[in-house]
Amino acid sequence: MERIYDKLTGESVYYKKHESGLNIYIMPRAGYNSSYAIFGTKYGSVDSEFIVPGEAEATKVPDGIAHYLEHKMFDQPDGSNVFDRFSKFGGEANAFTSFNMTAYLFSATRHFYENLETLLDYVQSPYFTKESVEKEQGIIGQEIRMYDDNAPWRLFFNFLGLLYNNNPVKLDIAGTVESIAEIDEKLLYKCYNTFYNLSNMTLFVTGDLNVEKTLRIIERNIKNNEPFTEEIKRIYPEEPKQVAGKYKEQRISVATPMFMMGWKDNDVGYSGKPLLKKSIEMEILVEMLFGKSSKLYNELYDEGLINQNFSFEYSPQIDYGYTAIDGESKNPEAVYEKITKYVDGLRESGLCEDDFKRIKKIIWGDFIRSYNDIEGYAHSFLSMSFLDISYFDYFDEYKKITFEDVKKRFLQQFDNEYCVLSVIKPE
């Protein structure tokens, strides 16, 4: 395997591109009493039109299919419940998928090698009947129903449907009762035979273990040794540069209004270094203007506009990005208002150079922490590999960054032509 060794932290990653096609990460961690593995393919609820490598017709399934199919890699040819086989050996498995990938995991304190076995057998082993498939339709339908009423949810896909005309990131993850509908065996053997290719997988293995003996595993392991040798392409609708909306409000039972608002990033279309760069330049610019240190923060909070669960952040995707502050408010308008009337101020009055200087040191602090979490890690690590980002060239990207950068960044990003305001009221 390469060794990746980062000098600032004395870790090492150990990597290899195995003939499949598999991307496969083992960063040992001594002394560590827990270990985690997550495997994972760059394939989200977005991805609802392809190409096929291979195949000269574009497919189009229906949304929410990458969620239905990451529900339905639990069932089993033999009827067993993975579940029970990673309890067996104290394992603790979970599963997620979101905008832009599904990762399959596992955290384990003992019997690590067996955990990992389980996670490479039951990920590369689908199986999908008529039957189940229609019986999963109702379980998914009843999720979908739920969130309707789920506040924080609907603030979030308000806010993206107002942000986004035609990207596919506005629409719920899960989908809709009407789209899942269409969904069948058929089509979610395509999507895996797609989408599961082990050359669009990535598996990152952490925690104190023998490198040699988990690659030995891994690779005994391994199904599937016809990796694609092409591209998937993956097809987005075109974005306008305007938002599809500026406000929307919904009602539901909820004690104290809740607002999302934020802009849209239309400096998209490129991933790897550039956007690591953009990203970090991000990361201190929000932390510069919304922190619990600006003067912003502090008028919303003295004013009592807003309370201790306000939050900010910034999204980076290749085909997308948005800012985000949201939060509870007794008066969402107002703050809305005053923020957007304090980002016009700076855009006339510029950033303050020392406020930079150590916002900038603070999230360089923060970076290194990081690395204590080995599963904070692990997710960050596969995330930024399927944007072609090397968590390793963090610390390059993060020192060129000047304050003429981040000024520039910030004039960039926050115009308020693009900011756009949800809002969540009681009934």
The other form holds:
Amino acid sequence: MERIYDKLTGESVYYKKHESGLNIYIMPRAGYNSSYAIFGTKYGSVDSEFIVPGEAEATKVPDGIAHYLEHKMFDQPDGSNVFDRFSKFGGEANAFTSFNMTAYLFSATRHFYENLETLLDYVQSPYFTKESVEKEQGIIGQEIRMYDDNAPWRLFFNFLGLLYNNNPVKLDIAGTVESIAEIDEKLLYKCYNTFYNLSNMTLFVTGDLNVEKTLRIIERNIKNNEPFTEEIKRIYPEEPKQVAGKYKEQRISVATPMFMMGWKDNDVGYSGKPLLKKSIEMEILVEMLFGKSSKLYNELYDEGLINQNFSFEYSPQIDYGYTAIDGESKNPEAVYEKITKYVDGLRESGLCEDDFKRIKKIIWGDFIRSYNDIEGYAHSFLSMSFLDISYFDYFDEYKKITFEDVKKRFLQQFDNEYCVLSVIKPE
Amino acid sequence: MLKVIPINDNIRLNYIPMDKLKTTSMGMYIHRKLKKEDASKNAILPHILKRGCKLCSSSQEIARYLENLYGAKFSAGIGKRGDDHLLCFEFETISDKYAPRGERLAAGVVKLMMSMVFGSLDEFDKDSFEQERANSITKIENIINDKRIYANYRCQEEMARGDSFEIPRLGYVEDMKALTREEVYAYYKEIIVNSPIDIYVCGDANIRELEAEIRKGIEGFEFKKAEMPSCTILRRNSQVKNITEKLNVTQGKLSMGFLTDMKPTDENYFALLVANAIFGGGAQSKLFNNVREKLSLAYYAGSILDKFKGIMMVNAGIEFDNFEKAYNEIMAQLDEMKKGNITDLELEASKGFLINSLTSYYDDQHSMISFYLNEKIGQTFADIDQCIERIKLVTKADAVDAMSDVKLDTVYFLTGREEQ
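Starting from the form predicted alone, produce the coordinates for the form predicted together with its partner chain.
Then the entire complex follows, led off by the chain already shown.
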């Protein structure tokens, strides 16, 4: 295996591309009591239209199918549930579907290798029948309903609906009760056979483990797989620069209005190191602009326009990106006014270099800290790998970033023409 | 592995060494007895203290101070564990060995923590007080926002009528409105010298250096010895309470409260812990496998134990029309438990589930601190390995026995329309 080493933290990760096409990462962490493995496919809710390698025609599938498929992977050919197998070995299993990936995972404090074999086995063993697919409609129907009542979730999707005209990221990950009614076992197999080809998947394993033995067990449990020689073509609709709308309001039984506002990133379409660099610049930038030591935050707080539930984030992907600020306010419109004016003012007066230097220190701390939680680390590593980014390049890129870079990025990203506001108001 | 360093009659410094992580976590916890007349003062106080002190006179200065410590994390808030109303001040910094210029980061954090709690300015700032009062009221009103949490909260509130546990963690809107700045300041001055205080440090720190920083922070104060608030479990002898509430929601939330008649110090407590895991804790449990997997009634269905009050809560999100089906299935599964219909796999898997989660605390400083704090509040003073050993010893008969006294107390249902 190839060893990648990080000087600053003293951590290593071992990598191998298996002949089946699977990317394997093993990261030993001495002293940890838990071990963790995550087996992911670069396939999420946005991938509803695609061309299977070797086929001429595009395939279009119902919204929510990636998530539906995730649920159905837990069924076993003998009628049992895969949770039982993990339970026997004390493993805690779970899975999730996001916009861009689906992942199966477990954590365990004993019987690590048995749990790892279970993970590898079930993700490579689809078993869907008409009956089992129908049974899931009720459970996922309740999951969709749960989110219908979830104000932060509605706030977020209304926000995405304002930013994007066509990009499928604006659609609910689980689909709708109507769209999932169209899903049957044949469609599930079609998606499985396309996106769960091992050449579209990555396995990340971490904990206090033996690298050679872990690799042996992984290789022994890889099933026959013909890797794709060409890539799966994902078809996304054309997205214009303009936002789809500026303002959206929904009423839900909450006590205080909630807001999410933000800017659409139109500098998209690339992955790898340039994307990593952009995302670190944005991390620094949003902290400078909106962080707890910023002038803006303290004014908003002192004027009673926001409370301690205030957060902000830049979200990088290959085909889209956005900056989002969310919080609670009795007057979301005033928050929006103040923030957009502040940004306009800074476009005139410029950013402060002292802030840049101080905030760069936080990013250092956050980078060191990110190694603590092995589960969180594994998630970051995996989602970055699907963007062709190695997490181990993070520190090198961080060091290179100058105040000039951040100033340029600010002018490019914070243009209020592309800024939107989503609000949830009490009924 | 926990090292206790008494600072004085009231203050204990608890050190949990852990060098495999790259951070050091710290928390200061002021224990107060849950009382109606103090609840709102307790709830607002941490938020006022975080607004400025002698070391950093404003929120912005505190933020800059923490940023210069490579982005040390900080939060203040109020907790409720049984009858203990806990004022919390929590911090986390990267460990000193990762400071690029050899800065003493942990000591820097402790210095701020001590100043925040003991080094307040001579009076509370008027504007800050008003803002935090408004925010504290908003927080109380916001309980309704997350319906899943709200249903569980309402069910517990109904169960606790007449017991001090009914006093809400966040205090009361009316009392908040009536608070004066002077009154809260006087209360603050009184309680910092008149309450048990636990300081936890978990990580890789020079504990003597931190101890010195703590002693420096309390110079000049005179302390009055205070007792830990005592905790009693909830007991009631009346008919099952049924409550239905209507809100504009698309999914119904069922919350059922049970009394267990078990204290954390009871011999059979670990059997109850295992029994609850078999019943509704995790994906190996009866509720998950029957309410969700077999009957497809819910996406989530599970039970949790509040050991301080001896109560067990069952929660599920369901269609409005499925209330009866879900209720019946939950009661049927409880009956299965009482009859002893538990497979060896269920028993072993549930013990594994508990052991797995306890063992994983060793990888998380916040969980470690929380574990030891809970052991202290519950008066059990065990460590993680001792708990694991006790869980291993639980037999099926023990689990059945522990479940035999569990009885339904309150059924709460949040629905979206009139009963048909």
